[in-house]
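A lone chain, given as structure tokens: the form predicted alone.
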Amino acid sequence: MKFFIDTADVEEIRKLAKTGMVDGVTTNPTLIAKSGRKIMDVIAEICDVVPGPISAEVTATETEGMLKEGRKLAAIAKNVAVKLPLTVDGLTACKTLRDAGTMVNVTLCFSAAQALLAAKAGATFISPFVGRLDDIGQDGMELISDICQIYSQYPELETEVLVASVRHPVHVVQAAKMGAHVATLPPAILRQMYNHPLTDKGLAAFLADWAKTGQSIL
């Protein structure tokens, strides 16, 4: 499973990066307002950060619109994905942009219909929100289970399912144990990732039993 960073911070992005767990970045135009810069110079920088796709979402909501926009943005660098909402002029725009070549990520998905429709009009990735499905009383991870039953009964079909709205490392165990092929994360949610409070107490205990050798490695 890849993990892209769901931020626009890009001092967030690069101490991630380091990592070597990073393979992509999400950002949207929530994300863009909270860093209160420009869109172009942020979706540049990131993608000079990492080399993975970086999603970065058109604001139009008319075909011709998106167009404009998404070529505008994927002019900026080769490794940018036009974000699109899911909508039958974000479909539109997708079909029209993908046989140009670029990346697209086909955004608000909450149904496996909306999913099969974007994979028909040759979606890079699919999106769909797990996490606010959870809020309104439905389960999430149900819908990643049958996006990724339906694309599996087709091998034409490339697109991939891209976890979004992950509320916790439990979402991203789940997504991977039902094939998705990728989680966009907070940062938050990937450091949550490393902890476990026995690897702190195994660590401790080791530390303690060096300490009374009175060694040293170096």
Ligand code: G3P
Second form
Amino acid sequence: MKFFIDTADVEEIRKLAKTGMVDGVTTNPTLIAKSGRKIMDVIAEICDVVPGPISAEVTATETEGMLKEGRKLAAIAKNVAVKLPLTVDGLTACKTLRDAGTMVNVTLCFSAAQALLAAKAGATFISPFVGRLDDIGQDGMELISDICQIYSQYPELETEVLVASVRHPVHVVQAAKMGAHVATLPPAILRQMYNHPLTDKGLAAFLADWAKTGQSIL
Ligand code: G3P
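How about the form predicted in complex with the named molecule, since we already have the form predicted alone?
Time for the whole complex; same chain goes first.
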């Protein structure tokens, strides 16, 4: 399973990239706004730090505008994946950009029917938002299960399931059990995944016992 980082904070990305766990990055207009920086500069910098797919989202709402913005974003670097919303215009633009060889991440997916359309439009990634479904009392992970099951019926579909709006490590584990290809994680959740109280307790006990021996490995 691939891990993308869901942030436009380049310093965070640099730190996490050193762990060897980061396969790509996703951004959206909210994350770019939070960075306080120009989208073209941030995306270019992220593309230099992480060689995997870097999602950069358009803000136009009509196909022609999406194509213009998408082409400009895609020209930043070879690893840009243009992020398009799951609308008729977005999926029309998706088909055109994919035919030209550009990676596309179709975002704001909230139903299996939408995911099926995105796959037919040739999306490289489909981004179902699990946390936002949970927030309105629906089961976000059930959607991931449905999409994985549907895509697996059609081996010719190459669209990867990119689990987005992840709120906690259990979402990631459940997504992995369902066979989702990618999860995009806020930095805090990737860090949280390392933690277990028994790891901390066990390490403290090992170090205490080691100290009693008076030995040193180096
Ligand atoms: O980038 C898309 C998605 O991961 C957003 O998550 O937390 O704003 O629902 P969130």
